[in-house]
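In the block that follows, a single chain appears as structure tokens, in the form predicted alone.
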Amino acid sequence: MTDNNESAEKANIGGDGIRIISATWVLPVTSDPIHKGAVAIEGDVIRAVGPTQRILDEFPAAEVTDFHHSIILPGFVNCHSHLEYAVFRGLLDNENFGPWMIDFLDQKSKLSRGDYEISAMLGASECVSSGITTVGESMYSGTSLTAIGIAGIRARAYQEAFGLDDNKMDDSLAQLKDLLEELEEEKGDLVEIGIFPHATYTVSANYYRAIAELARELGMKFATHLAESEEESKYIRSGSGILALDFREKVGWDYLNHEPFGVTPVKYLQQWQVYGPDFMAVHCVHVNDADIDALARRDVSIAHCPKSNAKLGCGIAPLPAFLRAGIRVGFGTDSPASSNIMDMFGEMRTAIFLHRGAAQDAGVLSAAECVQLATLGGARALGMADRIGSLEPGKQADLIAVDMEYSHFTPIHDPYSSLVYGANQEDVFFTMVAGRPLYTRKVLLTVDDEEIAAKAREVKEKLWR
């Protein structure tokens, strides 16, 4: 990989001049793969994409970097993540969703804000090194905002909100407004702030409606965990199960009455004026045809998290049905506490295997569709497709390079198939966001990953006590 390493180092060029990055393959996503292609970049914007010789002729004075036997593609858009939970990976690997939620609460309480800052930095650095250039980050402690800024990635940072007691709703809403104002002041140029009412079992109907109104008032996007598990469906439909009993007791909400609603979680939220094009539903595993139709008619987007859903025993979301309904869908890794690693190659591979296996049909999802979902699909789900998700003139220069020199890539017949069936996060050797290289020669340029890893190992000791 010597040539690629040397070229990646050379690509770390500042200034406002034209830079050209070429490779054996360029995947614009919105058009056919380009064999022996190149991308021309000026500042933070893509100027041109096409065959290498044409781009060289168009910009003869440009600085040129040749990545040789590589695939250049848009940076991955991770629609749903929890960076601040990176230190919890591998801790609760063999529990179903309900017990996992309760045990996870116990583990969360062991850490300080400083610990969460370290954990968020660990998660953000993993995003950069694995080719994730944009995250839809759901923040509990708020420490992800700093980590995202230091790492240099693009984000919508959603602040989580909780509350089942409507008697406390006015105070909770006022506190949320104040917090959102603080986050707006702290965020960097590549970050938007959003709101994340946590879930149907942690947020009351009235609070959901109030948050939706607040989001529209502030012009913010918002999202929620929805229809993730059978336990959630039981909670909404019949008022029973572990979320109605053990979980509410654990968080101190057992004094509140909970009436069964007799509907699905999707139908439940539909009653409270939550849905619209600025709303993203995360998971949607336990949905029926009427639910899918309701989400599609209101242009709700979906973050599909195949690995996390499978690992926690939640099930398989009906991705093919979402796509047939015209819903905007992107992939999410979810939390490292549930999916262990933030590897979008793993999400693509898990999705294509699960959905083909469940349908017993190899035509149900293609490798090209998976790459599209991991890039432009995610951008559409987050409402950012005008800026990112594909390699096109005028869009932001968010791109990555994947090394193809290893044996598991040889021979390459289709670059999409090679990425989905053969690649993993370790094959990424270059990451750029807004024209700024963040990762080159497999070295992080914005984060001291060795220092962060050492501190994370210290934090881990608290979780084993």
Contents of the next structure:
Protein chains: 2
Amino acid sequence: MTDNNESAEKANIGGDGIRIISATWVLPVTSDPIHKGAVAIEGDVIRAVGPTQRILDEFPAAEVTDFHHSIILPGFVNCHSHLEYAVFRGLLDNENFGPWMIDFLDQKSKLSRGDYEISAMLGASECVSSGITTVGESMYSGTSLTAIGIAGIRARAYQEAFGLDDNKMDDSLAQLKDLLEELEEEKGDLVEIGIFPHATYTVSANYYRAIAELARELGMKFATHLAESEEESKYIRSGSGILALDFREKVGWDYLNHEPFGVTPVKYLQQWQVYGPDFMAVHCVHVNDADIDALARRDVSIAHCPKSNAKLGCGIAPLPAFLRAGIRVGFGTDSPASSNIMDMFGEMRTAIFLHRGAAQDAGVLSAAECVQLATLGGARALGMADRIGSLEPGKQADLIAVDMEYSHFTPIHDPYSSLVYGANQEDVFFTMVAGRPLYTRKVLLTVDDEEIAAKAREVKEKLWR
Amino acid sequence: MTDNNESAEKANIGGDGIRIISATWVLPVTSDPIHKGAVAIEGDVIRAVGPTQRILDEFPAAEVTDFHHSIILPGFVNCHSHLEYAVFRGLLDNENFGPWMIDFLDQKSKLSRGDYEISAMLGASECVSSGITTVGESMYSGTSLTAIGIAGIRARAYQEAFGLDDNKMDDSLAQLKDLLEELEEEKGDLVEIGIFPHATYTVSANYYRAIAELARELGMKFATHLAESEEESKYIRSGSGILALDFREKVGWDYLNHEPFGVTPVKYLQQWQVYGPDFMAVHCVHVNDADIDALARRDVSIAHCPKSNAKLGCGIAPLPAFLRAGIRVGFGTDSPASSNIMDMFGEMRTAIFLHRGAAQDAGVLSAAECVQLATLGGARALGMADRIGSLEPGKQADLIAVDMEYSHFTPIHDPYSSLVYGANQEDVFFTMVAGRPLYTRKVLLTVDDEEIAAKAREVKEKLWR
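Compare with the form predicted alone: the form predicted in complex with a further copy of the same chain:
First the chain shown before, then all remaining chains and molecules of the complex.
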């Protein structure tokens, strides 16, 4: 541990030339684990990955940092989160999706824009210290963009959109366009703007279609919460249930989005020219074989959020079926308001337990597959695999190092297994995005986390309990 | 973090009088969480628990240690493990129970008694650093007792028993009696000896009955692996499947334990006077309502091992039904050979995700219930709740402290939630058993963990991969 920490500090020293980072294990993800491996970095780009001696020979003048008994791997790609909701973690732990959603609206209304800025900073700093180098962020209050920029992580920042009243659609669309232009101005180099029509029960079919057209006109990716809960299925199928009644009353909408359709949420959305390779469906818990086929045929990607779905009583999304259908899938932690923490190790591990337990089959998901999904899989789901998701020459230097010193990592038969079954967010001690170290020796370099934590505790006092 | 560590060191200073340990939160488990609470300890016993100021006033001369921003709770009671199998973690990660069991036999045969001693030490030291103060240990090679004694934890150490050939039963029983006598001599003050007939497919019905009689004669508790896998159900029901064929061929047994019974494993075992309040059934995944009723009526306790059951493709045991039936249930990590690590936080969290996900209901299990199961529930399942499992005056001073400094513990709305959804074994920084600190400032006081780790890596080289 001490060795790792001292080494991590050195890696913080910049250099114009080549920097080499080595460790007991390097996991390129696209090729086999390398025992005693190294990564050579030039500026923001990976130049070479291989056995340490070969890399040292190739770049004899490079600055070298050895991370000793640890694992270097690509930074995690968290396909779906809401960083702004970090202060809500642990607040509404025991409610099913429908009542949770309604109570959460109450809690959300208690915070000011300044409060959300603090919450987003708390979330962004947790990404850095957890080894999440890219986040698929759904922005509600608009404060995440600043936090993401300060923290220094990479993001697809999707602006959320709501709208059920088609009479107001043109105005909403014009406002959305203006907002997207502002965001494009504001965003940093590591951020791409996207659009996030919220869900089938908060966005009309026509507005979905209009947003899809707008996204394609602007060349933007877009995404939505889809088939998350039985409540959503009930609403789309028969116009009934808590989302048709209590929820609508709560938000003051006195009409239904649609005539009841008698179909699944996936089938419903299919009719409005939404699906394509630029669209990501988040959740997809309540889907049947025909739904999976419809998504696969149009190359829709899926953000799988196993912990959030389980905790809110939504269920277990059929990940093995997604993979069999060849769908691009990544993991999402979802927001801390539902899953409490943003720990991609926890998502990987929970996915294995949920899917093996439910299928009564140890063959449905392995540790190696999970690491692939949490890195390259997520990059593919977000349409960013040309730049990130694996350690390969030419890709961006987004990488992390995980400390394997704890006795429960002893012995290591397989580094994938040690990572997935043993590691936690606390074991990450080094995070680099685009060649820039953001976290070394477990110290955040871009964020004052003690200040953020103190402010977050103050914000907490405004919330119910 | 720094503050916590410095304070933890002080707590290592012994004293003949009263010692007080305080923290931001104290969870007595049998009563509500105490914000700014303290525990007063005299020798090996808890004298008082309450708000810090009240405890300080009550014992003005006491030696006081403040753990600052952390949570003090009873040490975890891990109802089922095999410490001797720690070196096997991560070795056979992707096999279903039947094939896993057979391949594991191959791996087991590769190690010497000395190797098992090292493996058991690795496991026992992981208990200490993970906050497990009591373990329900199934002993195979007989090396765990030494490791448990050195580490200083509390245990019910069950001696495993095997035997299908009723012609040899009298000899086996005599040998078992002798062994139990030796173990009684050898064991330390914090250890109770028990008996562990291995499973329905490795122990004959008559031998089960004889062991039950012996246990009751000696006043010992006993336990067994029960209804773990579909393979076991198939074997008991119809005398077929991998346990009747490949497994028996592997171990060289050329006869069946029994005529096929056409019943469930629980129903099968019920006929042999095994069930009673002194008996613990480990796993109980493949049980129906009648089975649960049979176990509840005879006050059999259950060790629930959610991660092991899921990982080996066995399934999800119906914990909510156990609790509704009033059965005494505790969590077990099972051995690192199946679940890889011994992290009771992980067991609690995984249980929530599995049961909520499978039931599609957030109401089936809460964080507070999980902490209860992982401490007092386990103590009740092992029949030790008169001494351990909660922080109450008169109970043994078995307690741990968990660091809440990481940003993902910010803010804390509810300490149960923070512990269960956020904490991991690495966050434990202080472990005390019977008033004796075993782990302070994340340093093991009874074990040289670097030496053990180095030796464990050597043992690893003997294993397949």
